[in-house]
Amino acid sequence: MDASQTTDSPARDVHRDLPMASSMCWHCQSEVPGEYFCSRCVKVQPLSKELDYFTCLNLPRTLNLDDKALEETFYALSRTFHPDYFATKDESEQSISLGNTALLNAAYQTLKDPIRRVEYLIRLEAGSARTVQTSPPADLLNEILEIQEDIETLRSLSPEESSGQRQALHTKLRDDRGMLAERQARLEACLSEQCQRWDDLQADAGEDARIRAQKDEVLKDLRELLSHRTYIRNTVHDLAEIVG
């Protein structure tokens, strides 16, 4: 008999072939072609701890997703996995239930956001964004320490000194403001043209040497623009509490 019609899950016509943890049902024994409840038993079987969020949530391992089919998925296999449906059940279920349901809300979570999306792209392709340290070009570099020194400065003025020289820096740094905004939405229009670039690769079929060092390129390009993009937002950041 098909689990999915004796299971008292609310998602009974849904079915997605994602790897489990084991061949075998935990509890029976049998042998788990890829459903999510053993077809002997009726018992929910966890899903692989090796899988990577594309792949849980069915979708390309690209950057520029459907956010439409993303959250249906996502809300399909809730219902097949919610705690909720699995409370009269015994502890061994119900804790394949959290494990299942906190991998799908990482994995969600994680690719509904679109920088966060190409950070996860980043570290599975080529080792975390957040260990790879890149500096900012020295032209940005050296605004930004400019910037914060005069923030700095301001900040240290107190209320009694030249009114004139608070005017002047504070027009300074607004201005500095509105030209890092210039600058981060070129940014933004950069790193929109590498995703894109990406996924045009991806769809090339197959992948030999001169795809994957593309790819590397891309990856590489990537990992320098989000390093830029912190670099640039915590500084409009700090401008934005003083100027406004």
Contents of the next structure:
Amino acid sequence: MDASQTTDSPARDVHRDLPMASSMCWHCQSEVPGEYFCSRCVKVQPLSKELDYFTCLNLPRTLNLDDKALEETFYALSRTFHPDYFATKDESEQSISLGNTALLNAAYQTLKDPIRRVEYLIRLEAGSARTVQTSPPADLLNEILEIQEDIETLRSLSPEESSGQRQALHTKLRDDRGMLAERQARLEACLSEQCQRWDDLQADAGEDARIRAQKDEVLKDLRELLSHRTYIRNTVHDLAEIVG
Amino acid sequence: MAYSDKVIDHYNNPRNVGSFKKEEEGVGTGIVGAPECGDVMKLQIKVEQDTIVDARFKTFGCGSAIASSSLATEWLKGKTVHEAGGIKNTDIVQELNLPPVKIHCSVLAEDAIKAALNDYQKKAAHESETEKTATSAGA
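Please give the corresponding structure for the form predicted in complex with its partner chain, as opposed to the form predicted alone shown earlier.
Then the entire complex follows, led off by the chain already shown.
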């Protein structure tokens, strides 16, 4: 009963090339070369803890991803490891299924969002790009501070009094919002350009020092663009709240 | 995640909110940001005879960032410029009982202190430079 149930599990044919935590079954100690289930005792096996999200979902380490493939692999693997299929199994198997599923969910949630995908790639590729402190340009911070102070002032003005000042501030903040939204759009265009650059470099076979240096350069740019985007996005959000 | 009582106290009654005129003599201004969350912090010190006599801040960000900078301005007052340079983010973490995910807020406050001190020192050096030039021109 136990064995047949697992064999019938719909997604047992999913690609089996994910690195596993061990090459030996945790239960019966027989060899499990990359299998999700032990071929002897049919127990589910834990995925390697070092598995990166791209490998986990069988995707190349690029920033323009095939969203459909991402989803399909995720669903297929989820069907393999979902805790619901292990509800009647022993505690060890339940906990392995939970661990594998948690990893899959984290991978899927991270990679399906284009921005989180970039952030993750930067963390993953770390290298020299990670240690570079990205300081936002002083003028951007100054600009944002000024806008935030205006927002604060506008909020503190009561509707009855100083309607002239309110009107003026409102108009100014509306303009600021338009300006920042445009800037955000330009930034996002730069971001996709750099993403494409990364993918092109990834497509090159092999990785010599020259390509690595170029990759680090792209990662640095991506990091900087992301940080600028965060500042601008927050402010645009605050502005939208107050001037609509 | 719950904020500690000290964070809530600083958040509800922030100390020393406001700003000085940047150009004013003895004023050092530090403006820093946290790229991960987009928080922006401005911290200013007013120095007289090498002692920080007053401090102000304005922070647009989360409660922990506000509390960190509010606490920083309290600590800065009465310290010499040299002593102020010794304030560490870990002191802030300890005092406010910040959880690991909010440690970057204390780092931001330390960066802001450093930036303000730097700005003050640069201005001071520039002022004494102009003074010297003025004296030598007059001589």
